[in-house]
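So this first bit is one chain, no partners, the form predicted on its own, shown in structure tokens.
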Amino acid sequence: MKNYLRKHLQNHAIYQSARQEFTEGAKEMILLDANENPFDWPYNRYPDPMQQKLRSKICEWRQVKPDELYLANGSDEIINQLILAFCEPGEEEILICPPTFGMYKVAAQLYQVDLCEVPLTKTFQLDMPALEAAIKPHSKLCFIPTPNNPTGNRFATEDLQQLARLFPGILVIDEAYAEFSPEVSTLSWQAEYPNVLVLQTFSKAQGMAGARLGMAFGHKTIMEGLHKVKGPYNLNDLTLDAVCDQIENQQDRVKEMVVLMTRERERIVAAIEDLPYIKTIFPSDANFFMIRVDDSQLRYQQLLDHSIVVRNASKNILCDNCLRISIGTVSENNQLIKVLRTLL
């Protein structure tokens, strides 16, 4: 497996707290290593720096090995750490395909890494000839969310596989919305495409956006690189406990919520598809959908006036006069439909 890590980090030692030298049995020891408040008080001790209990549950749940998993404070932190660990500013570049998730560009700019943008086709699919022409020997990271944000559609599997074969660096497939999509996760690609790293999150279908838990799955060499730039205690005990409970006890409920949101998405689309100011409703495999209207700023403001907040996606390339609408509860969706019908 190729070592993609930045040169100056390849011999960089991972920072370890003293607590990392011990196993779970450390809880039975006298802990005088971390300058904590020693008295019996909620959360007086630092959390497990290696998140061993949660990692074990996720590995069993997702059928991956422990050295193929990395956890962080939301996928946003992983995106930042990928750039920090693997991209040399001024020498290497990141490839993205707008319209896409805005944090990829923000993070590239934050770390002063060059960005190559290859727009999607008019049907919001990957432009494979343009991508192949844009890939260079110094292309280091490529971020592809599928289903895509803000457009909501999946990309063709054969295009993603071709990109994995062509790309000389790490192909990051962001599956934040994968649970709403019928396609098989790209987690199954790890053996064939070791340069593919998969992002998943507890913020969407799992309903835990406030807990901030992002997961990266990939080859152990890439995971080792991420650990080089990891803070010693990057996840707190509240999150660790909540996510363990979620995996153990809430997955049937999560499946029910996904079915309900998918059904509600189709119901909303059917209810508004004939409204004359809506020009296009784009197909979606996510818990949101995008529409093109006659005047996105006007319709956005009208919805705000009715206390409904949507996303004006018009600043994105190919998304002129587009609004992105998330799926709410049944009563919220009923109100959305009612208001949209009054805007005639």
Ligand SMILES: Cc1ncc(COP(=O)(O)O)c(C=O)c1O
Second form
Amino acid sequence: MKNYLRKHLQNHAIYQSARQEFTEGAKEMILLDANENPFDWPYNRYPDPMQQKLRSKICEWRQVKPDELYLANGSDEIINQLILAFCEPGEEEILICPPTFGMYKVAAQLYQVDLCEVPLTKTFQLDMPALEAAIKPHSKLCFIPTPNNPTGNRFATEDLQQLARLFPGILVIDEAYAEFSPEVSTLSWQAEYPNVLVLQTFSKAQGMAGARLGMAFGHKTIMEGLHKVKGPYNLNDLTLDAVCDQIENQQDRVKEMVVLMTRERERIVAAIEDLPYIKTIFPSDANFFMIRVDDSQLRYQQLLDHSIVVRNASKNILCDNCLRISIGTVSENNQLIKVLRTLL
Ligand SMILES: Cc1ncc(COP(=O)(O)O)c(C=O)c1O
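We have the form predicted on its own; now please give the form predicted in complex with the named molecule.
Okay, now the whole complex, with that chain kicking things off.
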């Protein structure tokens, strides 16, 4: 396996927090090592820096080994940390395929890493010949969300596999919306494509955006690299407890909600497809869908006037006059349909 880590991190010594130095049996000891408030008070102690309980639950749930998993404060944090750990500013490059999730570009700019943008085709699929031409020996990270945000569609499996073969760096497949899609997750690709890293999140189908938990699954050498840039206590006890409980007790309910959201998506689409100002409704495998209208700013404002906030996606390449609409509750969706039907 290639070593993708940045040069200066190769021998970087990770900060040893108090609880990292001493975790074994910490509950039974007199802990005078972390300058905490010692009194019996909720959350007076630092959280487990190794997140052992949650990690073992996720490993069992997703059938991965502990050294193939990395956890952080939302996928957003992992995107930043991937760049920090693996991309040399001014030397290496990040590849993205707009229209895509906006964070990739912002994070690349934050870390002053050059960006190579290869737009999707008109049908929002990967432009494989253009990608092949754009890949360079110093292409280090490629971020591909599937299903894609903001367009909502999945990319062809064969294209993603070809990209994994062609790409000399780490191919990050961002599965933020994978639970809404009928295709199986790319998690099972690990053995064949060790340069593929899969991102998943608790923010979408799992319904825990406020708890902030992102997961990266990948080869242990890549995970070791991420641990080099991990903050000592990057996940708090509230999140660790809430997510453990969610994995243990709420998965049947999550499946029901996913079925309901998918059904609602189809219901909304069927209810609005004949409206004259809606030019196209793009097919979606996610908990949102994108439409092209006659005038996105006008329609966005009209919806706002009716207290409905959607996302105006028209600043993205290939998305002129497009709005991205998330699936709400049944009554919110009824209201959306009602308002969309009254707009002139
Ligand atoms: C494709 C994609 N990846 C990641 C995220 C962010 O995930 P998190 O809430 O885990 O930071 C989003 C949020 O909209 C997204 O659309």
